[in-house]
Amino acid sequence: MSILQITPEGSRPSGDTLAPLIESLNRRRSHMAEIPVDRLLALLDEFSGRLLRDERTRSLEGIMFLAAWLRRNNLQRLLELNLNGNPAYLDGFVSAGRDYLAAKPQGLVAMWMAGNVPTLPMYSLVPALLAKNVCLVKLAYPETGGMDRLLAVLADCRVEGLSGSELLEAIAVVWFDYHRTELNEQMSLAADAKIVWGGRSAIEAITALPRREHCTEIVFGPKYSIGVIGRERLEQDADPDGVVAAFVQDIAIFDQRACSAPQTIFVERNERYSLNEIGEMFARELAKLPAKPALDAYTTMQILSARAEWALDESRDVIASDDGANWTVCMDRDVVLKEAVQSRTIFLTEVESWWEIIPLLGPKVQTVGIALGRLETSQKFAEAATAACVARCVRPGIMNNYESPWDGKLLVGQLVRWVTLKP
C-alpha cells in the first residue's frame, strides 16, 4: 500500500493506484455543480465558527486567521473580486447586455501542496470548492499536520440543504512518496486544473508531468518577502515600537516558513534612531515571544552559523537570545537580500533611501511590509515595487494574511470556465 488517504478519522492505506479515488470524484462533479453558491458560503461560515471552539482544531498553528478568512462576508468579497462583482455567475447564466455569461467549474482540480504551513491546503481547497470543482489534494508529508482534524470538524458542519460530510465526498486528500512518478502522472492526467505550491525543484518536476491539452496550470512557486521602515515613520512616529511589534508578529507566525514572512527589513538612515537602537527594539519584542519548541539540528546550525558570521565581521552586528537559538537580529549596511535562515532570524539593513532597494526587487519578491510614513510616500514606493513585479505592499502585521489576489493571481477566477449564451 503506497497511498495514504487522509480522512476525518485519520490516515488509512488506499492501495497503489489513484484510479478509484479519481473515479469517485468524477462521479460527484454533476452534484457539486448543482449546489447553490449561497449554500456553500453558509456551510463554510458554519465551519469558520466551529474551528476556534472545537478542541480538535483550536490549537492548530494559523487557525485564528483561517477561521476569520472562512467567514461568509470575507468569502463573499473574494467571489465578488474574482467574478466580475457577481457570484451569481456560479449558479447559472447572468445577463450581460444582450448576451448571457456563466462561470462553470473546471472539473477536477489536482493540488500539490507545500509542507511549510499546516493550514495551506484549505486556501486552495476552499476557492476550488466555491467554484464547484471536485478536488484531489496531495500533501507534502505523510504526517497530516492537522488536516484530518480540519476535515473532521468540516464533516460535523450542517446547514439547510448541505452537510459537511456531503461536501467531503467532493474531496480526496492523499499522500504518497514524491518519487512515485506514475502516481503524479495519474493526478496530472486526471486534472482539468492543477494548483502547485512548492520550491523550485518541486515546481519543475510537477509542471513537467504530462497533462491534458485543456488543463489550466496555476503555480505558486518559491518567494521571498521583505520589510521597509522609512525615515518619515521613524522621525515622526511617537511609537515606533508599534511598527517593530507588528513586524515581529509577521516574523513569529509560521516561524517565517511562509513565503510572505519578512526575512530582510531595510531601514532608512534617520536622525532619531541608529540601526543598533532599532535592532534593540526588535530584540525586546522578540524576547516577549514564547520559547520555540526544540529545533532540529540543521536549523540550529544555520542560526548559529549566521550569528557567528555577523559577530566576526567588524562592519556587522548581531543581537541574539541568551536561551539558545530562540531569536536572532543581524544588522549591516550591505544592500542585498540576505539568504533566509527563518526561525525568528531577521536581518536589518540600513539604507540611505528606499530607492536603493528597488533594483533588488523582481518576481521572486512576493510581499513588502511597508512602514514609510505619508500615504504619498507609500504610493510612490508601491508604484516602483509593483512595476518591478512585487505582488503585495502591505502594512506590517498583516504580511501573512492570505488574500486575493495572491502572487498576482485571482484563484477562483482561474478555477472556472467562462461560458456564453447568445439567444
Given for the second form:
Amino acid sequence: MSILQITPEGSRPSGDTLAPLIESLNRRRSHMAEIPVDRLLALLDEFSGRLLRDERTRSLEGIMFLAAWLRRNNLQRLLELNLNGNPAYLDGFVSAGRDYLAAKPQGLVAMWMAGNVPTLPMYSLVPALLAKNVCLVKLAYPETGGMDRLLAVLADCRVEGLSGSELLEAIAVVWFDYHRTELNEQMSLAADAKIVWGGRSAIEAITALPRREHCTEIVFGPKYSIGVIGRERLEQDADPDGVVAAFVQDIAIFDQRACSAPQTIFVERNERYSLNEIGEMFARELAKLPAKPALDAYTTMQILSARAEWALDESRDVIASDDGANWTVCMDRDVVLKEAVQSRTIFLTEVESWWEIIPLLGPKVQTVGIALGRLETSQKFAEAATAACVARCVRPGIMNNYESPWDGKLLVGQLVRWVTLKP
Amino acid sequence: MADHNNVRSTHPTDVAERVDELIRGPQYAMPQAEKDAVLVSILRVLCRDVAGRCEPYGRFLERFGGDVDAWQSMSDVPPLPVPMFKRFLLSAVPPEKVVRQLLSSSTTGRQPSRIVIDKTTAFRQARALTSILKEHIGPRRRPYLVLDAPESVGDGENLTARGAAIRGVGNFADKTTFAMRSLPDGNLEPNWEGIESFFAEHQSGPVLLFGFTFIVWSRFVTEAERRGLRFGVSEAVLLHSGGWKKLTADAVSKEEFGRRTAAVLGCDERCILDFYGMVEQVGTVFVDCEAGNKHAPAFADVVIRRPLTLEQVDIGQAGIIEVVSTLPTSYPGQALITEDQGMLVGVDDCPCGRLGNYFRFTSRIEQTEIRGCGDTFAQSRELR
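What would the structure be for the form predicted in complex with its partner chain, rather than the form predicted alone?
First the chain shown before, then all remaining chains and molecules of the complex.
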C-alpha cells in the first residue's frame, strides 16, 4: 500500500512520494507565519466548543480532556509558560530593554505519532500550529482513529479573519507502512523540527534517520509511570476508596497504553489496611468499569501469564475478573518496577517506606501518581523523585492529563527559533 | 453411549485405567459431545489430584478453577500458560520418581521449559504417540531416516523436544539412520552419501522420515534441489513438526513445503505430514489428515479461545490455541494455553472421516500492536 492522506473527508491514496505534500506545506509557511496568535487561539477555542457538540467527535476517547485543553484560557497560559511570559513574541519583535526579541516558527515540523491515544496528534499539532509552523503528521495505523473526524470539525470552525479550512492547509496527515524507509527519510530530511512519539524500537528507528543539521529533534517516550499510596494517607483518610477510584481512572483511560498510565503502584505498609485489602479495593473499582471492547491475542496472553505467575508463586497473590482477561490486580512485596502488561493490569507492591522506591526511579519514569498525605510529604517525595529524573508528580486521577511541561519539555518553546534585533 | 464412558469414580486409579483405555482404543472415533463428557470427567479428578501434589498448581487451581465439580466443558478447565514452565519447575512427584526431564529447544538462549516426567507419564506418552501415528501411517515398522544428527536425541535423563520426537517416531522403525552430522559450530550438515545410500537400499519399499520443519526445509529439501537430487521413494512418509516462523519469514507456505518436499522424495504430497505438538505435552500430537486439518486424539483435545473473553470460538473463527491432555500425571500439563493461534475448522465432519474437533495452526502470537509511548521494557535494572 502506498501513502494514505487523512483528510476531513476520510483517507485517500496519495501516491508514492511525499514530495507534493511537502512542497505544498512549504508554500504555506509564509502565510502561516503572518496569522496573529490571537486569531489562532480564538479558532482553537471555537474548535474546543464544537468538539463536544459535534456528533462526529463527542464520543471519541479522551475528547472531554482535549476540549478543555484547547480552551483559550488554557492555551494562553501554556504560551505564557512556554514563551517567557509573553505570547506576543510570536507576532513580532518585542522590546526587551534596548533590544528586541521574537519567536519565529521553526518551519516544517514532522511528527511520527504513536498509536495508543486517539487524540495524541492534537497535542503535538496544536503547539506546532501556535508556533506558526506547518505540520506533516504520520499516523501509526492506516485506520484514521478519529483523526479524520477531528480534522472535519476543525474545517467547519470559523472566527474573524481565520477559518479552520485555511488552517488545515498548513497540515498534512498521512499514513504509510513504517517499513518504507525512503518515505521516512523523505519526511525526516524535509523537517526543520521532528517530534517522535513511540516505543523504544520506533524511537530508535526514527532518530536514526538522516536529518538536516539545524533540525531539532523532540522525543516523547518510551516511558513508564507508577503510583504511590502513603501510610499517612491510608491511616488518616476517611475515604481511601476515593484514592483507589482515582488511580483506577488513570488505569482505565487509553487502556493503560499511555506513557503516563500507572503500571506499578507502591503501597506503604500501614496499621489500617493490608495489601490484600487494598487489592480488593482496586478489584471493586476495576469491576465497575464497562467491559473492554476488544483485546489482541498478545496482550491476552501477557495478562494470562501475569495472572498465572502471581498465582503460582506463594509469596504473591492475584485477584482477577471472572469474565475473561478484563482486569487483574497482582500483589507482592518485590520492590521492582514490573514489566508493563497494560490493559487494566495493575501491580500493587508493598513497601515499608516510599524511600525504597527512589533507587528505582530514573529518566524512563515519567509520572508518579502520589497519594501520600501531607503536602510536606508530597514535596519531600517530589524533590527526591524529580532529582532522579521523574518528570511529573501528580495526584491520582489526572496522571494522563496532557500538560506543559511534558516529559520535562516546554514544547512550544522548542518549536520556535528565538531571534534578536539590536538596532 | 456417553454415560457409560464417563468416569463416575473420583479415585485417580480408576481415572488412570480410563485414560489407558483411551490411549489403547481408536483415536478418532468418538463424537465430540461424548468426548467432552469423558474428558471433563477425567480432568476433574486428574487436575485435583495433581493440584494436591503440586503446591503452586494447587494455588493456581484454587484461584482460577472455581468449583472443580461443576466443570461441564473443556473451557471450564483453567488453562496454564505454557511460558510458566520456563519460570517454574512445576512438579507433582518427588525427585526420586522423576525418570526424565524434558527441555524445550530454547533456541533464543532464554530459559528453556523444564518438564518432569515420571514412569507413568513416560509410559503413557510413548504409547499415546504410537497409537496416534498408527492411525496415520499404519502399524508396520520400516526403515527410518532421521533428518537430524544423532546428538539431537540427547541422553535419557534430559531430553529435548527434538530428541523426544525422534525417539517417539522411532517406535515405527526397524532400522534407524541419521541423515546429518553435527558440526563443531552447532550447525547440521547432511551426509549426502549416507542419504543416497539409504534411499538406494530402500527404493522399492516403504520408508519413514522425520525431522524438524525448518531443518527439513533448510538442510534437506532446498539443498537437495540445489544439487539436483530426486530420490524416487514413492512409499516414503515424512513426518515433520516444529515452528513455521522462519519459513513464513522466507514466504514458504505449507503447500509449497509439501509440494517441493514430495518432489524431492518422489512421493505423494499427502505423505508429507505436519504435526502440532510441544515439549510441554509430549505424546499428545495433532497430526494433519488428508484434508490438511489437525485432529485431536481420543485422550486429548484442542480448545480455540477468543482473546479477551476466553470463550471457545465458533466454527470458522480463529483464536488462541489451548491443548488439553489426560496423559500427564507428574506435572500440571492437563490444560495449557499456548503462544499460538489457530482456527477451529469444524467438529465431527472432516472429509477424512475422523471425528472430534479439527483445526489449523495459523501463526505464533506476536506483538503486532504498536504499544505506544508506554512501551514495555525489562524492569528496574534497565531503568537505573
